[in-house]
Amino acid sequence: MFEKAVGDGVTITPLEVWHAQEFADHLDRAREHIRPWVGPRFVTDTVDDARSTLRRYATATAEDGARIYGLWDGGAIVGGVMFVAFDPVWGICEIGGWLEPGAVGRGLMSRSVDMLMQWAFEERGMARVEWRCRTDNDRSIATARRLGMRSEGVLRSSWVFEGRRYDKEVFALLRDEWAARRTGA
């Protein structure tokens, strides 16, 4: 397993089934915070459920495909990233991310971020990192564009929650753009 440092005493670590129970305690305390802007099978209930969702993303990893880490402090679990799509084929991911309350404000979704993405161009050979949120997440905005994305267009009425639907946006970052930035120019 591999463990880096993320700033502020905070680690990314991969998360794997045996993590359902830190996981279910995380949502427990992130749930209400997340919900409005995660898809509805993520944000479980129960260790078992937290379980199947490790699983979903352990079975994608394993297939080159989507990945789940854990943003953890302390001993415990406050916030994650993930690669919600991966295809290596046509070299485009999308990256998304939350925290619980108590992790906000503190820089770790960007650094995070910026962490995903350099493995994605660097190591995977990318040539596209997405970020998609709906268009009233300001926070989730804020990180894409601290991290040189360029919005591409909106999705009308694409994102359904407690029985409303709302706009998603699309927010986007290239290989030669993400490279430009880490050399200053």
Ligand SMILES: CC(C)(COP(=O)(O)OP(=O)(O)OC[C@H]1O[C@@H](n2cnc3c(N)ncnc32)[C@H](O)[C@@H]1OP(=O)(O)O)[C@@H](O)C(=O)NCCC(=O)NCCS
The other form holds:
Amino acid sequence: MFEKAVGDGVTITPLEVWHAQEFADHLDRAREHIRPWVGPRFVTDTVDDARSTLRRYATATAEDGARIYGLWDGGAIVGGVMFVAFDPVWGICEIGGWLEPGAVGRGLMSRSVDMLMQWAFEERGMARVEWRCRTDNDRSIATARRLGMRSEGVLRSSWVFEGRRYDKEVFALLRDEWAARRTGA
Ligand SMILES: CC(C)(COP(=O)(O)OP(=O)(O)OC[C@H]1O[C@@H](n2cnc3c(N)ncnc32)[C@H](O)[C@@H]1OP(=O)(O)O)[C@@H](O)C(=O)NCCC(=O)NCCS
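Pass me the form predicted in complex with the named molecule as well; I've looked at the form predicted on its own already.
Full assembly next; the chain just shown is listed first.
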């Protein structure tokens, strides 16, 4: 009911607890593709655990914190975006996202993150939007750069996957940089 068009026939809506079955079905399609790049707690195997993720976000949203949104294509979830962290007092938030393999390469992530940034900067008055990813996550880095974000540095040895440690890169866009992009400056 409360949805926006992302383009290419895909819509974005808030992901809520009652979407647990669709979310779990989507994770079955996305799991191995996203596992190296997203937090391990996010990559669940059962409907109950998928519901727990959505409940965790719902609780945070009720406190004006983290939020999660689903990308829907033909009645199925094909990916999503989230405010991993959202701090209206400091004016800082972090956005993240993921897609199942069939949804990659269509501009869905760039357009969805752009929507979240618009809301964060223009409606919520955020000063800074961050994007964090492994330094070897080429597609994620390309998305951050496509959105005009600037690399601010590398957090060495701060990501663990299958017993190996990886570096993580922090990207950010500031409110005046967002405004300049909007006016084409
Ligand atoms: C990171 C991830 C979300 C990026 O997905 P993506 O589809 O490459 O991202 P975008 O939405 O920015 O799409 C860009 C691609 O769509 C194309 N595209 C088509 N229409 C477009 C449009 N209107 N706007 C922008 N790009 C468009 C671009 O040319 C680009 O294609 P290319 O890769 O062949 O150059 C995806 O690779 C993924 O889910 N990875 C696993 C999970 C993950 O790493 N999440 C991020 C953790 S930090």
